[in-house]
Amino acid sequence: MQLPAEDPILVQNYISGDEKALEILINKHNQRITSFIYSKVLDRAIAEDIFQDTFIKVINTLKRGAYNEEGKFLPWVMRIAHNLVIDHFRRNKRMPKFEGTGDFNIFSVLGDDKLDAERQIIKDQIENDLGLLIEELPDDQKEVLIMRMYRDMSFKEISENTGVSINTALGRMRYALINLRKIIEKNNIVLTN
């Protein structure tokens, strides 16, 4: 019996020009991946889609040679499905909406676990996006905006952690935001859905 080739050297033989090795890397993860995409999204026919438009993007990032991923093939195929589940979220606009109109409506007290699971996916995408932004800030304003806002602490505790005076921190916090700002225009990056 031949055991199955491992990825990396499937996806070199497929950058190589051996269109087999996709198909066996496609057949090898396939359940996995479209098990996770279904538990999302629990749809049988949007999932199919979402895992397609995985393998395309797939596809076209290994035949550019853009793929750099060290042997981590599949983790970097579950991102890619990940972020198109949430691209097919947002795009659906399937967020609860609720009336401000006065009257009591019994379905915006009603939960939804799938409309719950949803956006927690978003969620967790727009805190993912948001922690590779703040990593693009100097390091002094990154460590001030991580103690204030991930660590909840006072400027006066950030001042005597940093060594600097509370207005520096409070000047580092005020750049800081600035810079995120500036960083999310210039990229047109959405944090909302």
Contents of the next structure:
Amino acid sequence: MQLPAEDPILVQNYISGDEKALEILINKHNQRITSFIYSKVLDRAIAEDIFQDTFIKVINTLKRGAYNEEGKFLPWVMRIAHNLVIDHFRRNKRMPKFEGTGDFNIFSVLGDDKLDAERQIIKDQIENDLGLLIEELPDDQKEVLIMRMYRDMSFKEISENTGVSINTALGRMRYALINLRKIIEKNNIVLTN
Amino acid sequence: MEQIYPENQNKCRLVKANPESVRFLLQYSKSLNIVNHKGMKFENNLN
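Follow the form predicted alone with the form predicted in complex with its partner chain, if you could.
Following is the full complex, with the preceding chain placed first.
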């Protein structure tokens, strides 16, 4: 009786170009991996998709020669599958599905995040006005505020770029906001949408 | 010996990916060619 080949041998054969070894590996672990994925997502079609994505990653890694999990093929594949299951749930959390029935209209409870034309014009005006107000600030405060708010830089990056300490950058940001509020109050400007 | 395991211990459903999925993966593997050039790896899908 011929014993089934061990995973490390099959993996090595596949890396060496033996496509049949991949077929054996997939068929050998198909049920275990698919059942694992299914136990998490509880949907046959999604489990199937994640199974495919898992092995696409496996194939890419093996063909790139980036596999170094000597002797631990199945745990490695399971970990990839597990990560993809997590990705799936993260994606669904960002984009929740709702299956309505009957006369229920999903759009009566789900709004559109986009602003309508009027609100968009108001938003543009506010941003424009805010830009003019920022121009009124002292240069050192203006510089920090622009780096933080418009370029999304951290205070560490700001301090490196401006040559001042983080505390100084924080202080300048604080005074920039205080001064902006003062200008807004002084001129009775309304900046709301 | 005392039976310590619950009777319904393995209620999880065992499922397998469809043969089509497996076939797709095998075809994908055959079509994928990775070329190493000056330390950079280029992926080609030769369909």
